[in-house]
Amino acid sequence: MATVRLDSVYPVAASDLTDDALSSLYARADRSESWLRVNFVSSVDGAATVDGVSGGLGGDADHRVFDLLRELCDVVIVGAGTVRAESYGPMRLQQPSADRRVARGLPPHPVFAIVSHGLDLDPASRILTDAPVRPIIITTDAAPRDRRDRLAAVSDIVIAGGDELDPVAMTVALAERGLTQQHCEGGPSLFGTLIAAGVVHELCLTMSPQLVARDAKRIAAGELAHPSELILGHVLVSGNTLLLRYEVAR
């Protein structure tokens, strides 16, 4: 386990870690192997949201790592409910981030993959029409065919499962498209499904120095047959915020 101080955040020049140094802590040398990383922020008492969204929990350090993790992946996976709740826009990175991706031999932007069972998505939404890379919508064979046909005009439809999402089929289908470095940003129901299916390799968790209480959601929802053990990879410290990286024990 490595403990690294990160007391200054981008773009402060005196930062303890440059973007390259910080990225090296998360980058994977072998990109040929399929790898699913999940990223969340949580309060100390386990809340994943404040007033229904995660924005009230993240600070500058969390936002910096959030952006860098997008730089390193091939595809960003998000549940449709989270896309709506968090007001996602097109998956378009800022130019410095796009430039760093190109320097690593990657396309300027990752692919945006939205997981939706009911396909209650607007084909005219900017998320789809203004995307720099044709998005992917992951759904099941039970999804309404008429909605599937309409969305197919502005996105690639991936069927992963019959009545319910099959996370193994999803990760395999993405890897077959060359999208091996898979990065999921939630929400809790999707994360719980992925954990239960045993497809999660890594969790990056920002521990926000707040106590929220109320009835806020946790980062994962659903039923597990048994807890998943985690192995601590590193701890970054920024003021009172902890940025933790865990690998799932196999």
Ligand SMILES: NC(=O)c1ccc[n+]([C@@H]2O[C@H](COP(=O)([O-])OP(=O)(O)OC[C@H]3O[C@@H](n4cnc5c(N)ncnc54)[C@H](OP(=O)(O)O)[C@@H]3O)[C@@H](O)[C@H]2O)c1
Given for the second form:
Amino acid sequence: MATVRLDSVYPVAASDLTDDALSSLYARADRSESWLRVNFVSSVDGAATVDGVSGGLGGDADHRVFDLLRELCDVVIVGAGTVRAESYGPMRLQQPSADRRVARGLPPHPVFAIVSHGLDLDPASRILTDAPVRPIIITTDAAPRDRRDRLAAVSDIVIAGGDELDPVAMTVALAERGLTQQHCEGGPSLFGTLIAAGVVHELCLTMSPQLVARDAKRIAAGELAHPSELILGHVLVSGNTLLLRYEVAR
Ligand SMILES: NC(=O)c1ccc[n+]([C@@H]2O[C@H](COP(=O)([O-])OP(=O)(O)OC[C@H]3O[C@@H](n4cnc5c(N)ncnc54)[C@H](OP(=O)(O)O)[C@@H]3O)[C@@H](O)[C@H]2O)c1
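Please supply the coordinates for the form predicted in complex with the named molecule, as a counterpart to the form predicted alone shown previously.
Everything in the complex follows now, all chains and molecules, and the chain you saw is the first one.
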């Protein structure tokens, strides 16, 4: 994993973090406590996409932390829009990552949970059929029943909410399955809903040294009654890239 240099400048200055040192900055000691972490990459002027995807923003340092966060969690939660836009495949980690998970006492791969209301997901897609662990589809009671029934053949369906997603019900349902370390990779619509419901504990944000302009999406969409305050956890630097970890003030 340590293919790209990362230095910590806050809270403790440290140079060229080893994989173990980096892990200890993100690993949570108490896995019994339910914790929802969200990870995004953004340009300095706030763009979450370039030409409709995030790939143009993330460099090697972002990829190093992106992979680590998957390695540490029980479940990776992704909105269906991001699954479609970013052409997600099955949630299968590289063998070294899977080995490190096993060494930590975790299953080799995290569970993949896809959030969708419309359930426009193909039950024959590789995301579902080639998954190393049976995926979860998180949806609402109002979702189309026929699609839900078809997807139930290849995934566990979790109903969280009636007409709209209930993020509290979602996080509780995952925790009840033993999936307490919850990691969300976006996208902006889902993140907006999660912030509004007050269920996000942590935001990891890579600040990519670019200006994008245009009318690119930001990392969060939707309405918030009040701005959500963040507390800085750490700052990592890799060349011109900043990797920020914030906790949401409670
Ligand atoms: N910069 C980054 O780090 C980053 C990360 C992730 C994504 N992105 C970018 O963000 C863009 C996608 O944005 P997006 O806002 O469409 O992403 P999204 O939140 O992943 O997808 C929206 C879709 O996910 C489902 N969904 C999300 N929130 C829901 C809710 N509260 N209730 C029910 N279903 C919900 C719905 O799926 P159905 O339509 O199936 O009902 C909805 O249409 C892409 O261009 C992607 O590249 C960037």
